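There is one chain below, alone, in structure tokens, taken in the form predicted on its own.
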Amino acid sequence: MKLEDAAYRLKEFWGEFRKERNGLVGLGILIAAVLAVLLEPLILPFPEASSRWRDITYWQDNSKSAPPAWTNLFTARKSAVALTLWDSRTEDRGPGEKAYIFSYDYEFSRAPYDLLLRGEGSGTIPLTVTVRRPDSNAVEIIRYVLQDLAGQTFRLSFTNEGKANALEFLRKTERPENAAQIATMSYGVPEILFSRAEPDFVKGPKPLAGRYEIEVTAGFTDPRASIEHMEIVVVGRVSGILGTDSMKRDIFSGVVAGMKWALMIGLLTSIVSVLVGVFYGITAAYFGGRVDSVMMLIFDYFISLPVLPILIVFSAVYKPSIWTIIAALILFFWVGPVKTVRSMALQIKEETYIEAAKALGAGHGRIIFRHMAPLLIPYSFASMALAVPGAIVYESSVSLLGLGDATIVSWGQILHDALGSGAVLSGLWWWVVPPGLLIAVMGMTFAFLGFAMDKILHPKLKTR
């Protein structure tokens, strides 16, 4: 009976939460967010966010503070997106030497930064490296020997490892009289190898769009040698949905990493602090006298404390970890519901089947937790919900000042990054406006909840 009271009641409690549109609303973004955090190591372009997000190597292959690709829909000169060309087809050359060749469709107007090979290998390897343009010439960028590999990652820029040979094709068809002018150009191999073989480029490249072909020559001379995972990473001037930062971290990667972190403090903090508070409304209202007067005296010192200020000067004295943060968020926002309960309890103790459990002989613990507890927690669900908003803005103002828990990512981190960074001065409001627009989203979707579920389970809001 108890199972079924309880389905009845829910049933009943989710035909009247359907009416309320702003209550719908904030549970579907309540349930977008929870699929993100579940659904994490699949939709991240880089996997391993949560754990590097501050480790410099996981990223030094993307590029430097690039807007997001879909920003190429309001420019005229769209700009090379950052991408990694895994797929490659191998030819023999010979004994002994084999060709991996991939395919690259450019149609930009800027080049990318730069072009990066990427691989395993073993043994001693010479490596070729050729760009074969649309326009039929061919252009040794590399020639390379990975030394005495041991199963190691290897990695070559065109920019560091091509530059003179780039300037090398580029000399064959620029005017005699500009080649002093080469030298000192600041035009770099990935401008030289997209843009028209052409007299004049000094003054101005011109994009050559089409399929390119970089094909990259190895001799498997040593009998230890061997390549595997070989890949060619385009850094890109546009990268992924929300950009990079100075860093050359994946934003999106970051926000949604820091998605887990904003919701295990809002339910942890709101959760624990708002039945604590439930609680010690119930037990200052049923004991009344001395009791109430000491425990209301007690809540009056905590609600006047100001949180913030004493947030940041505890963060500054001890360093703390998340779980501290946490733990001092529920020291200030256990208050919030001990009025209200307070009020409610009062009212509930003198109903008559109170007075008869305690002319039976009932223990104050068992009136408390199963007569009067159990009536005033669904009115706590409201009070739930309104306190999330204001446990994440609290822990990301913490982290924006530079004083939160810097081992994990979070909303409030990646603010006080951009803020160190200079991101506004610099024009990268992809670094800012993500993080600030998902807390005041978050804080938004639980102020639906929170606003529903206090209508539905306190009636006298319906006629307001």
Second form
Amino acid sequence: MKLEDAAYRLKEFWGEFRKERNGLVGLGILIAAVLAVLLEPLILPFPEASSRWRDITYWQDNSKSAPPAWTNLFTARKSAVALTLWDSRTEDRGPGEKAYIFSYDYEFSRAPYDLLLRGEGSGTIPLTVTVRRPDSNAVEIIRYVLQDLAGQTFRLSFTNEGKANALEFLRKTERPENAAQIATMSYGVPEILFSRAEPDFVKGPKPLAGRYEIEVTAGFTDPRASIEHMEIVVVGRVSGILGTDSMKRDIFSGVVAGMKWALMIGLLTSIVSVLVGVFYGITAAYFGGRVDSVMMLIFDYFISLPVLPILIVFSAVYKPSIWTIIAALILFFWVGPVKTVRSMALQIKEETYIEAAKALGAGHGRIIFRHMAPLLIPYSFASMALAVPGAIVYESSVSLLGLGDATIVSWGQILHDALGSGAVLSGLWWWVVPPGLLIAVMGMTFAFLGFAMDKILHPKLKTR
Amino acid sequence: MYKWYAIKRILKGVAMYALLMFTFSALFNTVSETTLKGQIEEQVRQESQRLRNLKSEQIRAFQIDRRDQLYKLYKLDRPWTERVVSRAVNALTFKFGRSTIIKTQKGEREVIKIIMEAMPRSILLFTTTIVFEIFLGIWLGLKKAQKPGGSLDKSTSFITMVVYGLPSWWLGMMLIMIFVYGIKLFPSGGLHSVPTPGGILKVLDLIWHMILPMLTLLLIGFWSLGFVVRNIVLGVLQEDYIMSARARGIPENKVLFGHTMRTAAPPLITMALLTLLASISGSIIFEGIFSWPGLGNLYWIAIQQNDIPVLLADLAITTGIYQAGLIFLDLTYGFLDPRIKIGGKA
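What does the same protein look like in the form predicted in complex with the partner chain, given that the last one was the form predicted on its own?
Zooming out: every chain and molecule, the one shown earlier first.
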């Protein structure tokens, strides 16, 4: 088949395909998914999510099991959103002293879990953190000396370092008769900082909205002393587009990082296995006789394998990498198109132009590849699209059991962690819904594409 | 003759099953032998602990002796091919040995008993679902085929595509979240409540536990079954004899169930059973989600506990059931399609 022929047939196909609304929807989602994979570095809020998914230190400053930020739209009491403040204003405060001032607009009812001061420092530096509140109170919350750093990251938690100072601040306004309750109350440093300073705090704090200024004063008397990348992390009660899991990982990042693997597994498995199946079917039909019998016997063997049980036991025993899993999937999937292709090839084989080609002395390879395959390959596109969801679901199933490749992030693995942490029964829906929904949407996309192509290529299925 | 056809098909199925057992035996030879050796070590240690009044050299001699004996018993001293063959033969005769950790409710460690305890529960869940699914699927398919392109046909075909890649286990997780966590309507899983009520209440309790898993399977399965039925029936409805039957004034229902169904039955049953076989193979994950203590859930437990004998035996039995399903499928097809019975070409 010449290139022009192919272009013409493609144009003809597109003319038909355009009329299939579902097919177009499928194509649209597929293009969006491919774009998401290509633009992954730009989309990911946590750029290293893909490579450091199982690295706890990478995620340690996130909130734990926090719902998505947009859930605030549906609740009366807004929760503080997870956020990193990296913009700071610097002011010189006398010899060898510098102040970094972060401003934070607090408009919520439920205070964040914690605040963290983070940065990279060298030398010995005394630090003071003061919070200036909208009600013009200033709370000196942390006094800390960074000892002999050599460029490492330091992390200071307001809850851990500032508890005493925060309670001191609270005692100034609280009624004396409530003093005993202060020690036992369930409100922590963030609640004290972001609530009105008034009596009866212990009975239920009232939020104080407005602009807060967090001033970090550092002393640079040590000649080696320097601080870089200083930022304040607000460990919010709600976080990001899809929330976080109980290991503090950002689910949106995980789900986006899993997209490329889902597409890879699905497309690689389906394309390779359908091509193998098509050529297998053609070969069996073309040679016929004993070759056909033997090839069909092998086919019968593969078709009687129950895929998932074997795949699961295989994964449990050999702990395969993702590439081995894909190879195993291909081993099961190639049987899909064989029967149909064989029966179609049996008809094509009898056509006169094949006979003519034989009479002209064409070899077996030439007849199969140049005269039979080009007619049958287009039919296999529908099978390819329809095989994709199966491959994705099988990989997810294996991963759901915790048998997947531990060096990658896949949707099944996210669901495995969710199931293992009891997310289903404790209602952490933002952890369970997105990965599964994406598996379903991917399946739907390729079903749309496959059914649309099937309808065009097998006109018999059209409505009468 | 149908009899010969049936015998041939069954023999072929059995041969295929044997071949599969050999494959598994070869594929998982190393891991099952490691487990077996571990079990032998355990047994030898236990036995030597019972020998109190012996010197340490004697005990050591006894251990080596006993180990050799057991190795000989389990043919571990034989060449590789022979070991693989003997293990495959064991699997074919359902001698799966003892589990490493998992026990039956009565505390037995024979793998076959563990399997036999789990199997009826799987069969109960799936046959019930299958019956519902076939009825609903055929009904939906016929309705769709009667008015192809109509609103019912279009909407249900759309749903078929939407649920095409939807994993049943994920739907199960969602339903559990809605109906167990949200509205506390159904139990989260298992076979019975604890403590189990007696008498008629026990049956009701079982049904109550079955509703959610069944609902999940039905919600996924019956659309696609309906779609398949529609396509097959639609092909038949275009035949001339259907038109002539309609022209003769035969009521539409009779045309549908009498004339169309008879012709459409063989491919219909094949497709229906194939879909269901696929769903059974996918049920491994599914049962685990609902902690339905069947064969699928056994995979989960065996993997968690790393109980290799149970895992491999479960695989052998599942493959056997799958194989039996395929044989049953061909036999039904042959029974319904006379061309196959007499050895003509289908």
